[in-house]
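First comes one chain, alone, set out as structure tokens in the form predicted on its own.
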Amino acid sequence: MKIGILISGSGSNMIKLIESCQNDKNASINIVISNNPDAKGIDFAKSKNIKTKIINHKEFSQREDFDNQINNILIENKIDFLCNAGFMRIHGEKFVEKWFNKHLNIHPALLPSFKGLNTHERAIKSGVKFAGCTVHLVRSGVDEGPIIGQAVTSVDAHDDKDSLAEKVLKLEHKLYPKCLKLFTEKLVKVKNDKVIFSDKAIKILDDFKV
């Protein structure tokens, strides 16, 4: 499976996905695309001899044109599957349809709670006792789509948004590669927008149960 990754910043989740695929006979990271010319993650991808591409969203007046340019690059590089790793742009409906059930995103909250931005600050203010991250298939709504996996941590009395972000990011780095593995090894199926897990898939995700 040839995988493309979309980033906007440092790409810490991208790094974990690259590392997880280095010795994987079923998958390889073939291109990293960023909408941000200054994204530090591009340098890491280059250091691993992975093809990179900058597609600056500011150069496009229409979101659909930006989406189309990304899609064209993915098709040119024969990409089979797509992962968002801190990609801070919302995809248009047509792009989502083109990559339907072949496109993952990771969100730093336990969806369907706290969609969008400032998740950790909102979690602290709400008084929840548990927080975490979610890997899901991409749909046209913001942070919507069938959930593949979630990882949970406690929200302690002394936590602030920064300490909670640090705890959740550690979970993201563990969860995302495992969820991608479910697809590269064909351990899950999606039917009627519901995820069907094989016994092996359930075992892989068991580490993240509370």
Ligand code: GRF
Given for the second form:
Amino acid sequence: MKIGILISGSGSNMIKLIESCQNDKNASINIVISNNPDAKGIDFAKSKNIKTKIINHKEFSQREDFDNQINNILIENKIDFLCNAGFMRIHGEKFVEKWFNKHLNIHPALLPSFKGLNTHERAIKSGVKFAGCTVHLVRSGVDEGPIIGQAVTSVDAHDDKDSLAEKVLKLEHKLYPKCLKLFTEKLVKVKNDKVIFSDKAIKILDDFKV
Ligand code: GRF
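For comparison with the form predicted on its own, would you give the structure of this protein in the form predicted together with this ligand?
Full complex below, order starting with the chain above.
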């Protein structure tokens, strides 16, 4: 399976996905695309000899043109599966359709709570005692789509948005590669927007049981 990754920033999740595919015979990371020319993650991908591409959203007046440009690059590179890893742009419906059930996102909250931005700040303010991250299939609603995996941490009395972000990011780094593996090894199926987990998939996700 040829995988493309979309990033906008530091790319720490991207690094974990790259590392997890390094010795994988079923999957390879073939391209990393960033909308942000200054994304740090691009340098790491280059250092691993992975093809990179900057597609700066600011150069497009229409979202659809930006989406099409990304899609064209993915097609040119024969990409089969797509992972958003800290990609901070919203995809248009047509793009979502094109990658339907072949496209994952990671969100730093326990969906369906705290969709969108500033998740940790909102979680702290709300007083929740548990937080975490979610890997889900991409649908056209922001941070919506069938959930593949979640990982949970406690929110302690002394936590602030930064300490919570740090705890959640550590979980993201563990969860995302495992969720991707469920697809590269064909351990899950999606029927009528429901994810069906094979026994092996359930075992892999057992690490995140609470
Ligand atoms: C992560 O929490 C990711 O979920 C969010 O942005 C943060 C940074 O991600 N959307 P990364 O280091 O660029 O992977």
